[in-house]
Amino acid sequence: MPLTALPAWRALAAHFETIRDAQMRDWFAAEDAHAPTRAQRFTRTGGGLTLDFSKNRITDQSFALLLQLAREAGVEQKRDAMFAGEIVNPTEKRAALHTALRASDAHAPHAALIHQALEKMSAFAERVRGGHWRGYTGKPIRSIVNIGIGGSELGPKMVCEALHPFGTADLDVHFVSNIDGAEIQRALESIDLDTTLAIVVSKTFTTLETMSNARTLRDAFLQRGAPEAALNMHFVGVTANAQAAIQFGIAFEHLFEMWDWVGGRYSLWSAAGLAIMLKIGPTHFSALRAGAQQMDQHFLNAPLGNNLPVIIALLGIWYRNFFGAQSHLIAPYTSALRHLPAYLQQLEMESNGKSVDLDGQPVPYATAPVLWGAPGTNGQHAFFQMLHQGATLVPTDFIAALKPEHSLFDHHVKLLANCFAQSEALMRGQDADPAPHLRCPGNQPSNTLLLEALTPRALGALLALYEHKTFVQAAVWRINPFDQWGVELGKRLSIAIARALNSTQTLEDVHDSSTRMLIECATHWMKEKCRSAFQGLLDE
């Protein structure tokens, strides 16, 4: 049966008509005192996190609805499958088993197999950390340049800063990632060549990005004066092709495992987030990976009406599908978490962002929103206006740790003021004062997601909770969130173009009009201002 189709999905759509222009602070000003609150009602924990989301366009109707469109799409046997190890990418016959690298079940898929990475991630970790592993010249490593795109660098990046205060000050973490020379290039401005220790993260070791950045550094030792046999000591590699990474000259035993059931995006549990364990420590990985088990078990156990990841995907289903909705915010309130909307963009973009069922065949309703924010209370001199008096419905993730990272106690209590007051705002508006231009409709539609503090256990839990928000929203549309063919679309033209700009012989018609206007203004560009500096590429 289409899911259009499903009873509940027929009811969730009859039932939008009665609700769809009710104000919430009607509900909120109509409750009884004899009776629990919203706040009551729509207030769950599990995983170490609480979820509000009482502040949504929903009655106990419509979440009862919402929960038995999750149980008639069969949200929970697709969930089980996916942690038994299933396929549940038939695109590339895999199964996703991200969950399998934070299990502590000895009989989990592939234990004994993970254990083993962790064994050989900590010694390592623990041999740089205590300043054993050093560089040619006899100096320990100092600095960390990690060579990665797409889940080889958000993840990682996002959770070094995040959970900066625990890790050490003697290293320091760079992330290298787009193609752009300008960024490899600062960071060989800011690193020392005989402190520094680069980890080149990629599956395939083909990454266009990611391996021309490492050819970059490692041609820097080179022309430094490092012999070739030298960067053994300031290479490793973490990938699932060993036989192209040790052509590019890193040895077999620096090398760290990826395998072809974890995808970039779900990746940072993995070796993939070595950076991350030489920036925290493997105590504080494993913390890490334990606050994404507790929600791996909250998820897989919790019925679905006390379900976090369950809850926030069906209200994000809610928006999309019936009310039109077209993004979604993310409003971290800890500067702490402000690379987090970009790693939850790749997470939930590039999972969802189909338009094809797992049959093949186009589906007629919206999936994965434009997902997009910044840190609280930046974003609220920046692009709140529009949430307050613009006409766009956004519904809106408010993100807090109750407990401050630091010691300036009055700060945080403005912070978490200024967090609970917008979501309040968003909600109430403002429409009694007379002047027009003051008005603000309200109706705006949040969730509150607190943290009793940002430590390794609940960075991990809140992000296993995304992880899980991601699937559940997949399998109720029905699409595969573990491709992205997209993707190797771009790689491919990007292939093809960049062999033409690198050419001097007359380009073939293989290109549209613009993009061959585009490639001849380049080229002729290069030739004609820069001849000089690009005289070496044009003539390979």
Ligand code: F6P
The other form holds:
Amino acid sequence: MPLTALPAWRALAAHFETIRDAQMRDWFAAEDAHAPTRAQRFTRTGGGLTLDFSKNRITDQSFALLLQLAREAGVEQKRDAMFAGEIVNPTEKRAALHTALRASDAHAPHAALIHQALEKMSAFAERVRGGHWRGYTGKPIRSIVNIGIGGSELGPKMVCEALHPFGTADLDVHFVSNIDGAEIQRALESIDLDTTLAIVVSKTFTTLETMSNARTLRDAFLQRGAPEAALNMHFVGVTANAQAAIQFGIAFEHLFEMWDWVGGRYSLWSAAGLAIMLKIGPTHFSALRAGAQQMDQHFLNAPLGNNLPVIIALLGIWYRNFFGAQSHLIAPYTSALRHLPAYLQQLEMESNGKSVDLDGQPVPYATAPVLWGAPGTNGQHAFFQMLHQGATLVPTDFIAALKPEHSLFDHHVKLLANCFAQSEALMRGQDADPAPHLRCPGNQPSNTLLLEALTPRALGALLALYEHKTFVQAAVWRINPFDQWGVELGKRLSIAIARALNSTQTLEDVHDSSTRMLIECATHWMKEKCRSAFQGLLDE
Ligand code: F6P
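With the form predicted alone already on screen, would you show the form predicted in complex with the named molecule?
Expanding to the full complex; the earlier chain stays at the top.
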């Protein structure tokens, strides 16, 4: 039966018509002193996190219908299939076992392999952190350069930043991802090659950006006189393609494995998170995994109505498919989570930005919304105006840590006050004012996620929460959240255009007139540059 024909979907569509114009502030105002409040009815804990979802445009009936939708969509069976290692990524004929990466159960899929890989990572991290791994001039490592992009960068970068207080000050970690040469050049300006270790992270070991940056860094070593053999002490690789990494020049024993049953955007728990382990150490890395495992267990065992990932996924579906929301805002009220929105963008949009279902049929409903965000309070002074007085529905996730990571208590009080005030203002609005320009319609929905503190454990739980939210939405939408065929077309075309930019031949008629014109502008500029460089040589 098509999703939109399920009894729960139809009931939700009818129910939506009855509450589409209801005001959340009226529901809160009408609370009966003798009955549980909305906050009591719509707050749950799981994996060490607290979720208050009472400021959503739902009644008890909406919530019950959403849970019924999850049941009818087979979310529980699909979840169990994923944990059991069944092929849940049919277009690539792969399992999706990121949960196995943090399982403590010796019977979990690939347990021995994962344990072995973690041991290798830990031993390596201890050597580097202890100053025993030395560069070719005999100096200990002080800088790590993580070369990778997408899932091979966003997770590690976000976690290193979030857990900075848990990291060693003896190692600075740089992330180089973009093909824009400015990035690797800036990294080169701020590191001393003698004390630098590069981690080339690429599941495929073919990604254009990563390979170009890795080659540029390798050339920098050679240009400063390092012998080829010395590169071994400065490069390690993380990949599922050992052959290509060895061909690049990384010794087999300096390779850390990625597996085809873990997607790039789900891989920070594996060797793809080596930079994290180097920065925060094996013990904190274990705590990060343990937090994720706690959320995995919660997702597996909690009834749907108490299940945090299920709840936030269903609320997302409620807004996307019934209210027509186009986007979803992530507002972490902690600067340390400044890279969280970018990480979640890949997680949710690369996973669920699909419009063909598991049977290859076009889906007649919306899937992943645009996810965006910035840390509070900065967002308040930038785009929150639109949330308060614009005409667009934007569901928001507020994320706050109750205990600060610093000792400036006064700042923390103001930070939390702002976080709670924004969700209240967005819910309540202000329409009593006679001046129209002062009116705020309110009724903007939000979740508030509370962490006790931004520890490795809490962060692990938070990230697993969003991984499972993504999975639940895909399960309801009947799409494959584990492939990403859409990115291939742009990659293919860029190779053809790079060839055109490098060649003197006239352009084939394969490009449209706009693209041809852009290529011609660039080739003209490049010819000019070559001419002036040549002229410069003649002048000398
Ligand atoms: O192009 C998209 C993508 O394949 C992502 O899914 C992935 O995280 C990223 O590129 C990097 O891929 P790799 O780790 O193979 O270099």
